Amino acid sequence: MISIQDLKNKIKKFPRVKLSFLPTPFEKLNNLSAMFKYYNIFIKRDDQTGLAFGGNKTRKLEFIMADVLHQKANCVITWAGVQSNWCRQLTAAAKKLKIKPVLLLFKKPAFSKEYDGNLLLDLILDAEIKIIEVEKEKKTMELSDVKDFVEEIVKKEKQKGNTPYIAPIGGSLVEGSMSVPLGAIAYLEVFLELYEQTMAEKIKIDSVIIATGSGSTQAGLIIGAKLLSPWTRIVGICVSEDKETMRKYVKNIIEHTLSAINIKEKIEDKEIIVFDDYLKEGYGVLNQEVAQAIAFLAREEGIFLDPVYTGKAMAGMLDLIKNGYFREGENIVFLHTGGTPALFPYREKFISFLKKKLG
């Protein structure tokens, strides 16, 4: 255990630039709580961080963009899928700070490369975009997976006289130009923020449900829970990789983060809770359960989720409730990490699923 102030002091040691409106709202989902009467269900609205439609990546970018400025880079290179929330928020942050954003976007067969959703916003923001079509099985999470493509762009930018900064996907793994797990440090602070909000309302958090994609959001929250609220479970719903791969990523980021904040704390493998039962057809593939979960929350609480991350996490949470995973009387917090611009490129599948099942 550590005091709140000591933890805040540790986080303050890392430079940052202001990009977010904080703290983000925390509220009870009254209709869901009444429907699932044995549980109290809350939501943490990190979709409302403010920058370019918001999302969890904006918090990470406060630290990452400070690192970009510290390294005197004038160009940021990153990669992800064509409907990446990370790339949209990074582009907005870079443009705000007068830094050139270069996006390497991988298009798998399930995705369209039409300028819609996040890709349309990237275009409006004037990112330099390179779209590469790859097979469904192609891994893109680690820098080593995309090294040749990234190195080619780095070379071109240096020839133009630019100083590039390589930002790892999601601001998660310690690689590229990022030597400290800045994304996880941002989400360590999120748990602290959530803890203070719930303490003010005299609420004890039993479980936090999140979509886990590149690992740093879950890693930061796990450390925060371990230090401030060891009874709280951080439950990750896999959206990109299987549970063993995700557990490996999260564990790696946890170890780097603990080292960066100089805390000697042991986090056991059993404390890294991830479910890949809801990954189904894979990253970014909308299915019936996810479409229904998105429509369900919208119709019950007036809150929209996205089809890639939070929709899948909500489908997972609803199924875990249905199957008795949570103890009676638990206070469950759903962390909304944003991503709603990605709803629109999925319109045809949504219409098909919702007309079929929901009328």
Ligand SMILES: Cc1ncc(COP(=O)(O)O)c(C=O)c1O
Second form
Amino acid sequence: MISIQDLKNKIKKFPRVKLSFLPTPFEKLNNLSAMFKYYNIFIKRDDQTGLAFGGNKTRKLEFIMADVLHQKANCVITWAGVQSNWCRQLTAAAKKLKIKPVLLLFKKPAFSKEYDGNLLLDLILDAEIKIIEVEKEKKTMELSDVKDFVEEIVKKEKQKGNTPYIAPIGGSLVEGSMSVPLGAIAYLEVFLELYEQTMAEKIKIDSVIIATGSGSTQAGLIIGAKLLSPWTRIVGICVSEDKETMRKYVKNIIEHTLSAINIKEKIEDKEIIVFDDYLKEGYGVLNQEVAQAIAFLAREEGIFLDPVYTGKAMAGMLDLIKNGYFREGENIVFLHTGGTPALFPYREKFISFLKKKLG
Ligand SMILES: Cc1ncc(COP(=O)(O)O)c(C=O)c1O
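If the structure you just shared is the form predicted on its own, then what does the corresponding form predicted together with the ligand look like?
Now the complete complex, all chains and molecules, led by this one.
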């Protein structure tokens, strides 16, 4: 075990720029807890980090943008799907710091190219955008998957006299210009923040439920739990990859992070808890259960989730509750990681799944 102060000191060693409003709120979901009476259900609102509609990426970007500044780059290049929350938050952070954002956005035929949701926000923020049409989108695109496109942009930016920084998708894997897993460092700090919030209310956290995509949110939380609260399970609901692939990503980020903070700790595969049962039709496809889970939380607690990540995580949590995964009396924390601007491009699906029509 390490003391809270020692862990804080380790995190302090990484330069950062302020972009978020922290700590984010933590509260009990009273209606859900009353409904599922054997459990206490809480929410941690990382959708409220503040910058450009918030979300988990703002915290990661505090460290990543400090690295961009440190490397004296004046242009930041990244990639993801057209409705990427990561790209929207990165663009906003870059703009605030007077750095040029360049986005490589991959679009499947089923996705609209209309300026809506995150893509509309990217346009308003004035990111430089290149859209690539693809048949199938692998969500956790590593740099090796997009290398040729990125190299072309790097070359063009250098010709213009710019110094580019290549930021990996989701701020997760150690690749491109990022030599330290800064995204996971940010989420190690989130566990600390949550731990202090729950300690203040004398709550012991049994389980934390999250959507897991590129892996650093889960990796950081797992390390935090292992060091401060080893009884806490960090339960990742896969949104894009199967559980073996996801576990491999998370494990890799954990190893890099432990080495970056100079802690010798062994995290076993079985401690990386991931469920891929809710992946269903795949990344970004809204189905009936997810639409209903989103409507359920909105109607019970007045909180909006998103269709790609947190909606799936909520559908997963509700199913795990139904199937008796949690022990009686557990304190369960749902981590809301943001993504709500992506609700709007899914309007037709919501109307059809929720059978709603204007009167
Ligand atoms: C809203 C939202 N939640 C969760 C995640 C997953 O976080 P991570 O990529 O760290 O696994 C993402 C990633 O894009 C996201 O946008």
